[in-house]
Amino acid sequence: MGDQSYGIDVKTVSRIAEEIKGIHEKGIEVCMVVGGGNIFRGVIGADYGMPRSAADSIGMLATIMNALAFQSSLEQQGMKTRVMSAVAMPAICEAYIRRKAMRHLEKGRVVICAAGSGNPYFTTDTAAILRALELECELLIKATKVAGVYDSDPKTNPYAVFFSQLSYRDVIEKNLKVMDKTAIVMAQENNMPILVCSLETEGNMEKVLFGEGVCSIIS
């Protein structure tokens, strides 16, 4: 949502779109998993008194709607892409099917994948590992609004202490809020690499993917 408070800003989808091919370009195969936050938290909606089944129904849609604007982007800057929902919506995408998945990553197009894991009750974190491995990545990128792991949030707290290498359960004894719980244990129980870096940085996550720039590892 860039500078918004609310929303879809085109700029920033076109910066990040940008960063995403400029990495696909160095032969890297990519599969983002798109979260809904900038225009609905189903977390939110049932803290409000909404059931939480129909609250996450309606996050699951809003991550929809990133997945098109960034299949829009990538797509103006010439690159193929396929966005593949965990819910059905054959009007608007694909159907996400693990092994057309992989086809499509082999084919070189870009994977965007929407609508979480389909099931209530479940982060768009938990859906980023299952799609890491189902889809056998060899690291997931968690690309979020601070520049890693920290032991408080550092927008509030001038104090928290950075962490650029931590274990899975460094994360879960000291109740680190990068991933929920469920995401990390899978994490942990599969052996998946996790990389958390800062979004807002232009040219960031490339930067960090080659061993440069700032980030958190969790392995």
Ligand code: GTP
Second form
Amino acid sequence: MGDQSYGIDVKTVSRIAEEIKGIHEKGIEVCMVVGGGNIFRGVIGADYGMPRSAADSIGMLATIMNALAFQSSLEQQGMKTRVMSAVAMPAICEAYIRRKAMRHLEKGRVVICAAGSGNPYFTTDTAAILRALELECELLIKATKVAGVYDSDPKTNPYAVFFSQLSYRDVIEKNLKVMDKTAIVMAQENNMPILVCSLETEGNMEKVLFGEGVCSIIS
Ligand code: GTP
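Now that the form predicted on its own has been shown, please provide the structure of the form predicted in complex with the ligand.
In what comes next, the whole complex appears, and the chain from above leads the way.
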């Protein structure tokens, strides 16, 4: 959204795409899982009485719009990409097929996964863990609005305590709001490390991947 209250801010998309390009140019294969909260949040739709499955379907469609925006921006910057959707949408993009996604990654393409896991009630975070496991990723990065994991929201609590290293169990037991429980439990059961860092500080993702900059690691 950038500074907007809604929708796709092309400048922000382009800046994030530049960060992805920087990482990719260092020889790191990148698969992105994009959410859709800047357009529509399924849970909020459900809060207003919409059946959760319908609300989540709208949310999944929102992720396709974001994926296409990223694809355009990455390709404008000279990268090769493929958008793969968990919900079949042949006129718009490819369907997500694990083995095909692996081939795209091997060929140096950035794979942008859209439509979550294709199921209502599952969040983008859970889809991200699922894709990270399926595609045999070494690390899942959750790029977000804050520098990492805190014991409370640092945007509202100036005394929030920051954790640079923590376990899955810490996240679950302390009820830390970094990801939903389904996602964390899946990561825990399959030992998928999660790096949480800010998407708002320019160049940060690349820095933390090379051991500099601020981030939290859940393992
Ligand atoms: P390789 O087989 O590794 O060469 O991969 P490729 O993705 O280049 O081959 P393919 O012929 O499958 O795709 C060519 C282009 O068509 C790519 O830009 C794909 O993203 C796109 N594409 C492939 N399948 C679909 C689909 O079902 N729907 C849409 N809209 N585009 C597709």
